[in-house]
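The chain below stands alone and is given as structure tokens, in the form predicted alone.
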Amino acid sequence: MEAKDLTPRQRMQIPRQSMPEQKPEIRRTNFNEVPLGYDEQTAITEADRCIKCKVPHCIDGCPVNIDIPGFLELITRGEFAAAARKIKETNVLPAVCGRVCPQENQCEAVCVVGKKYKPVAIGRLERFVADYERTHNLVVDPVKPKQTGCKIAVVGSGPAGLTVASEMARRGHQVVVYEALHQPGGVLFYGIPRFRLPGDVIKSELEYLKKMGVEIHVNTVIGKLATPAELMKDMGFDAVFLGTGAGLPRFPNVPGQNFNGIYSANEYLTRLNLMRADRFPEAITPLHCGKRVAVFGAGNTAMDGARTSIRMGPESVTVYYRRTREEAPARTEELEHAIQEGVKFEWLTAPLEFYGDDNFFVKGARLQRMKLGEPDESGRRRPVPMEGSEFDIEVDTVVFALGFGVNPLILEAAPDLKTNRWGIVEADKETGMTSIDGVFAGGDIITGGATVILAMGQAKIAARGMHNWLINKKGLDMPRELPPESATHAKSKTAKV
């Protein structure tokens, strides 16, 4: 029986297809990508598990509303490049999102198949078609729409900034992106290790954006070289989008936290991912990674820090978290990969103090056991110190991954920006407009830290709000919404690939 003739029940009974990976003992010695991806037949088999629901909840579960049943159907026909283009109608970063988005909490969480069996592997299939299109040289240049004459400044080239850039370019606006670092991509490049998100994947998706007509300027620190107000008043921009993220690290405020060898996860990962400290002295940026590494926190960033440290060859890497594994915010896959690679975990543990040697390098820490009390404002049970449970450890490298605050540079340069008590920029939920007329925001700058795909979803809202604001201000004679085929491409070389 051909797959097209299968009943929904028969489709659901097809086992979820596993993805091959590097073996743990091998991958912990290199920075190559861990998952190896589906082959063509495996992708088709997995896509055949979709039962074609009359009400596809998976679309609503996706923050950027990808036509998931549509691209899965194209996969079942073997039209892989067409499936990638279907995704690009609403998501300009499919190869990125297929790798790093928490699909298990979003589109796959509401997959009807998952109510009784394992959900369709939507993220793995998104990655497959994006990779297929790229590696088979089937990426088709986007068709540039008629220009509106409006000029948009996008501050920050992370997921939110790149999404706004693509959305506004599709609407015919001229877009200029400003990035403070020497490499565009924001957190995609400096924050996510190459074994999770290879650099060539990011660069490929950036090239596609440039073909849409988007300009990207690096080494440009908005907030120092120009303020948001100056972008509009002196540099001729009609609107500004702020997508500078949440790059201000949080520390536990305990004695000794400033010793050498103690890093924020932001600095630690930037030195390795962007500056390639793993290649020192071939690369000029060093990193102090000692024999005993301690990582505090249990989110995805903490797992990135721990798994990166393993690859630097220390004797041990231990993650300490003040709650239990059940409360850990990291993706299950990331936790499992860390364990497989040799990372140790100490749950219900918090730091009290750090000790240093005569050269002011960290050499030890005093920790304390915790127990869970009543739920706090996050809904998780609050960790409570256990009296008399203190103990000491030897450690010579520490990484704090305790969350991030909003980058303060823009706030200092735009004091009229309204923020909440945590310094997070307030933006209208329906339009993305901030308290400054013509200045919009999205991503971690309005959440204080979330996921790539949520930042992209907020950016799409801001792009729509910005576009409609420009129509009203400039009196533009054009649609307020993108047409259904908004991501139109030049005709493909072949209909089926």
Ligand SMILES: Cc1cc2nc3c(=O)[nH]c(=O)nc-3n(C[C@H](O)[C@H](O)[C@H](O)COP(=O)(O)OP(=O)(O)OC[C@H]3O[C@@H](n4cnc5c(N)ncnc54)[C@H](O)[C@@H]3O)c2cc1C
Second form
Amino acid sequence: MEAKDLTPRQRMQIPRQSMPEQKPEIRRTNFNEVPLGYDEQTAITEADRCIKCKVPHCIDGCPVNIDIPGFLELITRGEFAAAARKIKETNVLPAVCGRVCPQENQCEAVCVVGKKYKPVAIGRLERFVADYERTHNLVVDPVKPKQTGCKIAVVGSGPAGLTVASEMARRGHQVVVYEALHQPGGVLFYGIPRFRLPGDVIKSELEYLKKMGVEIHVNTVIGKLATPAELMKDMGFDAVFLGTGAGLPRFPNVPGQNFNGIYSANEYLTRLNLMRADRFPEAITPLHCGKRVAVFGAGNTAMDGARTSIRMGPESVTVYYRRTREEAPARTEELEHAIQEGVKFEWLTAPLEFYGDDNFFVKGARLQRMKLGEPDESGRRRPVPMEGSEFDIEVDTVVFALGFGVNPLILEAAPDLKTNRWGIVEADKETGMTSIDGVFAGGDIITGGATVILAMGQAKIAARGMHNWLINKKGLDMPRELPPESATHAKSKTAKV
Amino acid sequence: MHKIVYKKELAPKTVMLKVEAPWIARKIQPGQFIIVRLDEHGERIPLSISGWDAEAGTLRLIVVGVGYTSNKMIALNEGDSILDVVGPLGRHTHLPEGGAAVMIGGGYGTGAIIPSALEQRKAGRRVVGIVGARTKELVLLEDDLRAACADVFVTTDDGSYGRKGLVTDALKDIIDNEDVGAVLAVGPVPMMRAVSELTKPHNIPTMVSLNAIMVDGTGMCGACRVTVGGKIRFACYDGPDFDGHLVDYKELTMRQRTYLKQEAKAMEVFNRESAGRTATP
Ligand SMILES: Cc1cc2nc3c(=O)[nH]c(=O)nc-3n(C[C@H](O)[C@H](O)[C@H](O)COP(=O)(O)OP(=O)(O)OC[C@H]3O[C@@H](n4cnc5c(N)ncnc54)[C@H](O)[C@@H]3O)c2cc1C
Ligand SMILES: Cc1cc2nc3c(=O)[nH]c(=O)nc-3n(C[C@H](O)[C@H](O)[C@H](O)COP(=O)(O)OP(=O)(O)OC[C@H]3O[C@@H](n4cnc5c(N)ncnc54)[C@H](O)[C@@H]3O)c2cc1C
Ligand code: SF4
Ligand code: SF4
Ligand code: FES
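The form predicted in complex with the ligand is what I want next, because the block you gave corresponds to the form predicted alone; please supply it.
In what comes next, the whole complex appears, and the chain from above leads the way.
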């Protein structure tokens, strides 16, 4: 029977197609990507599972409202590149999101098929078409729209900054992106490891942006070289977008936390992902990865720290978390991958103190067991220490993945910027504008550590807000843009990282 | 790419470089630093600024070859380029007013104190400089410092030039003879520590510039964390200058030694690479 003749019931009964992966014992010795992607036939079969709902809830589940049934339909017809282009109408980074989105909490969480069976593998298919388009050289060069003459500065080149850049370039504005590091991409490059998100995926997205006419300047620390106000006053920018993320690492504030061999996840992952310490001394940045690695925290960052460590070949890697697996903010897939690769988990455990040797290297830790008490502000049950449950472990590398604050560097350079008591920047929900006229913000800087796709969703709101603001301010002869209908009732759950 | 437009050898394994970085040269202030990465596989290393020319768009660096990257850097020549230069990072040096300001430099630190000395002098203050070195040929930038200070004292460990002794011997005399309102010390940790110990009983505000190991230089990674007054501070973001009386020098010294093993291995690579270069003309 031709797939197009399938009844909804038959469609739903097709099993969810699994994606081949590198075997755990092999992948733990290399930094190559773990999931290998669908082939064409598997992709078509998977897309056939979509019953093309009249009211597709999946679209509301996606923070950028991708036309999911639309692109799935194109896949079933074998029009893979067209499917990729369809996604790109709303999401400029499909190859990235298809890999790192917490789909299980978003689009796939609300997929109707998932009520009875497993949801359609929307993320895997998104990844498939984006990879197909890229690896078959089918990416068509963007057409440069009529220029408005407006100049936009984007600060930070993470997913938020890159999305605003593309959205504004598409509307005909001239965009310059400033990035503090020597490599654009933000957390996509320095945080998320290459075995989850290969470098050429990010690089090809950056190439596309450049072809749209977006200029990207690396090694440019805004706040030090120019304040947001100076960008507008002295450098001729009409508006500024702040997408500097939430890169401030947290330490647990316990004795001994500064011994050598104790890292923030940011430092550890930056040394590995950005500086390629795994290739030392061919790449000359060093890293100290000992025999026993302890990672504290259980978000995606912690999983990345643990899985990266495994690949450095220590005797053991253990994740310690003060709550239980239920509360762990990491994506299910990341947790499972970590377990398969040999990462051990100790739930309900928190650090009390670290011990060092004569050379100031960490050699042990005193930990304490916890139990879950009453729910806290976030609704999760608060971990409570259990008296007398202290115990010691031996450890020679420690990675703290305890969440992030907002880096104050940019805030200091814009004292008028309103922030809440955690230093998170306040931005208007509908326009993305901050308390400073003409300065917009989105991404982790306004949420304090969330997800790629939420950052991109906010960036799209800010781009629209900025565009409308420019129309008013500069008297542009362009129609004001309204938010897409579905965006107003989007109700996706957000995932914590 | 940032072109090296000028190079001068100041002492063995020590060079002065002028590097193109126009935007930074317009913005940098005394006490701030930069981070460089020489090439695609390079490490990011922090360097102080010993001067700049906003018009020419250049920064003046003093680089001492101690390991892989710094040795590779001092082997570069005029016309060569550096891949990445980031800055200005850290904060403008702030010294309390009143009395003389004493500026103390050791090693590359002598370059690092010059912009502050000039600034203080321009503000009408009496500025006294002290340069310390092991031996005569390692005394750097004496003339530059003389141009920025009312008086300059030189000390050498072996007495081959200036006064035999340590910078603290010279500082003791100055404190005995005049009203010192602030001290700035930049150089090896033992020197900064000794200076701080000397000034503490006199209650003389003392700033030291902490050379912690860094990666990003913007406060993102925490590699450069130091303990000051019992609190964690990030040297790249909160500093590099801190109150010398509150710094945990032992921790800083030990943290600087984190990668001794890897550094030795990197030097083997350096030696192999440079042997390769000289063997094939
Ligand atoms: C290790 C790790 C793993 C993660 N895994 C996932 C995942 O699997 N799925 C998921 O959805 N989310 C994940 N996240 C979260 C996700 O990466 C972030 O929510 C997202 O990257 C936020 O995007 P952003 O653009 O706001 O900021 P960022 O990605 O943080 O980018 C900010 C950029 O701004 C630059 N910058 C900062 N200050 C300045 C300045 N003053 N001047 C110029 N540039 C500046 C920074 O260098 C950086 O490049 C992960 C995060 C981490 C740390
Ligand atoms: C704020 C600041 C300003 C500095 N200014 C100057 C200067 O003007 N001129 C100068 O010659 N040197 C300066 N340094 C020191 C310089 O950064 C180190 O000498 C250099 O990083 C050594 O790298 P290497 O590969 O040559 O040596 P390595 O063999 O790798 O290291 C030698 C020693 O240098 C230190 N070091 C290594 N890597 C780093 C790093 N990434 N960041 C900081 N320290 C490191 C360690 O203590 C190490 O033991 C400064 C350091 C800081 C933090
Ligand atoms: S971008 Fe993320 S949430 Fe949206 S459809 Fe793709 S995988 Fe789902
Ligand atoms: S909810 Fe699921 S089945 Fe319905 S349209 Fe979306 S992907 Fe297809
Ligand atoms: S060098 Fe990373 S925080 Fe200072």
